[in-house]
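For reference, the chain that follows is the form predicted alone, supplied as structure tokens.
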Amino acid sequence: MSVSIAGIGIHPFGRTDGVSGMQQGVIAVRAALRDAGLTWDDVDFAAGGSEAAGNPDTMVSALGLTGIPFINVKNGCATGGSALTIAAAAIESGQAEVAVAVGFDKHPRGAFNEDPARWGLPEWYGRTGMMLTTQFFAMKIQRYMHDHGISDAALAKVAVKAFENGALNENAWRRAPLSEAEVAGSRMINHPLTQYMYCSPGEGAVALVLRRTPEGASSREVKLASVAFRTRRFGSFEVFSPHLAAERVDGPTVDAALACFEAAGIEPGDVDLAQVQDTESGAEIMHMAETGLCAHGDQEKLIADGSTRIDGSLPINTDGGCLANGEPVGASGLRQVYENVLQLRGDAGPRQVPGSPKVAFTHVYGAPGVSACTLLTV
């Protein structure tokens, strides 16, 4: 692709009383424009997403009434990745020279509580309790652990790493490190996942300024090598699936990751660091293999050896992931890209991956079975 990320902006994640999700989005956009050395008048196109905090296109009331096309996106946890896909496509197609992708949210406190009808599901599905995603992820990781020899200890270690990394991230919500015993011994939510193995709905915003890669781009211009988005196929087992098909097929994460690597001409083994969806500890473990970063079953040793830590051979979720940052749905996918831009610039401070990383990967996954992946290079 001939697209670069010229600017990044963030509003801290967590809980910010008195500031709406929309206002947080505006703050992130303005920060990204400052980072790029541009103004809103320079922007030709925008795409934005939010699950619960309003229509992003109405941000123009604060940013400026310039008449640009601004598309709203709503695609579950892959909302941010969808906005980025659309913004990048506008540049690739020649419709824009400069585009903004933004995601924000401000979720009510407590677990996500969805209406089955909104997802095309019958009422009985909600009555059984399956609209609670905690149950789905618990069932999925139970089966995965059985099939691939993953231990409960690995689940706890993933969370410990997340909170350690979050403690180094000034924009994270959960910044207190926890021991393996504290994670494993916290309240059981859905076996085998305890309270501190799950992320929480929250607040936050991220914006990216994209532009056509200029000649002689500076070291701060991180190239968007590829972006891919896929939905589920029949036979995959996904969030809000009302049945399990007799014949199983790979989920959208596998398809999106394959497409992303193929489009960039990059192999998974070339990746220096990755941010993957960690709605809970088990999700990080499963997605490590589904994205091709390792083989199924290899996660146990990689995690135990410290390979996925910041100073390891395959750093994963260096900013603390969803576990430490929480999940404002519209912003999560763009938060991952924000982190990877910092890492490739060498600007990640105390959580900087050593060795001047050159290739960074992101992955998001959400209901009802959607996934978006990116590859960034310098």
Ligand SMILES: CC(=O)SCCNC(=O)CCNC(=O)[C@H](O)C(C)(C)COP(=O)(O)OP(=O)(O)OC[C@H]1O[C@@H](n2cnc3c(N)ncnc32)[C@H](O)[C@@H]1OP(=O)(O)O
Contents of the next structure:
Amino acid sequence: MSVSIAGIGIHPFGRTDGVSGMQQGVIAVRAALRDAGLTWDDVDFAAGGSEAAGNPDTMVSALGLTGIPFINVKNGCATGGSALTIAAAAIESGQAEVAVAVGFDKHPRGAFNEDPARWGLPEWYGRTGMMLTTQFFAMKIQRYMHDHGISDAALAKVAVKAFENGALNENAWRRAPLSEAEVAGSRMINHPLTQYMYCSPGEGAVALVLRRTPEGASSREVKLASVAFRTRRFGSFEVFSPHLAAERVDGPTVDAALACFEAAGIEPGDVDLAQVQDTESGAEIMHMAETGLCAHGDQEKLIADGSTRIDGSLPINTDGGCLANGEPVGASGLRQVYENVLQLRGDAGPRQVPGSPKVAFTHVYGAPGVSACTLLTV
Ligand SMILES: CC(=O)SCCNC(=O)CCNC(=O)[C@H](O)C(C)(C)COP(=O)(O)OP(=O)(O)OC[C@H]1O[C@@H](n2cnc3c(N)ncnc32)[C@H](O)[C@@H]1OP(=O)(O)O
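Now show me the form predicted together with the named molecule; what you just gave was the form predicted alone.
Time for the whole complex; same chain goes first.
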């Protein structure tokens, strides 16, 4: 691709008093433009999304009524990744030279007790009285642990790492480290997942300024090597029912990751750091293998020996992920890209991955089965 990330901006994640989701988005866009050394007048295309905080195109009233195309995107947790896909395509197709992708949201406590029908899921989800999303993720990791020999301790260790990394991130919400015993001993939500293994619904915003990669770009220019987006296929876990399909097929994460690596001509083994969707601890574990970053079952050892820590051989969720940042659905996918840009620029401060990383991967998964991945390089 010939697209670079020229600017990044963030509104800190967590809970705010009196700042709307939309205002947080505006703050993030202004910060990204400042970072790129550009103004809203330089932008000729924008795409953005929020699940619950309004239509992003209305933010032009605050940013400037310049008349540019602004596409509203709503795609579950993959909303930010989808906005980025659209903005990048606008540049690739020659429609735009500079484009903005923005994601923001504002969820109150207890935000995700959803109606299964709204997500196209079978109506038996939620029948037990448990929350739809927490039940969905618990069932998925329960089966995965059985199939691939993952222990309860690995689930707790993922959360411990997330809060350790969050403690080093001034924009994160949960910044107090927790011990393995505290994570494992917190309230059981849906077996095998305890409260601190789940992210909390929250608030936050991230914006990216994309531009056509200039001739003779500096070696610090962060390039978007590829971006790929896929929905679920018939027979995947998300739509699996004994009445419909005899065998399970790969989910959208596998398909999106494969497409992303193929398009960039990069192998998973070349990745220096990755941010993967961690709505709960088990999701990080499953997504490590579904994206091709390791073999199924190898996560147990990689987590136990510290390989996924910031100073390990495969750093994962270096900014604390959803667990430490909370999950404002529209913003999460772009938060991952924000973190990777910081890391590739060498600007991640106390959580900088050592050894000047050159290739960074993101993966975001949205219920009930949409995934978006990116590869960034310097
Ligand atoms: C594909 C997708 O991702 S779809 C989107 C899916 N997202 C989800 O499903 C979200 C999953 N999480 C949840 O639904 C909820 O967090 C639950 C059900 C697990 C727990 O709900 P609640 O009991 O309301 O707890 P909640 O997470 O809001 O936290 C409540 C309190 O616990 C404490 N707490 C929670 N996590 C932590 C932590 N890591 N460290 C310290 N305190 C914590 C805090 O005091 C917090 O209050 P605060 O929000 O004012 O800081």
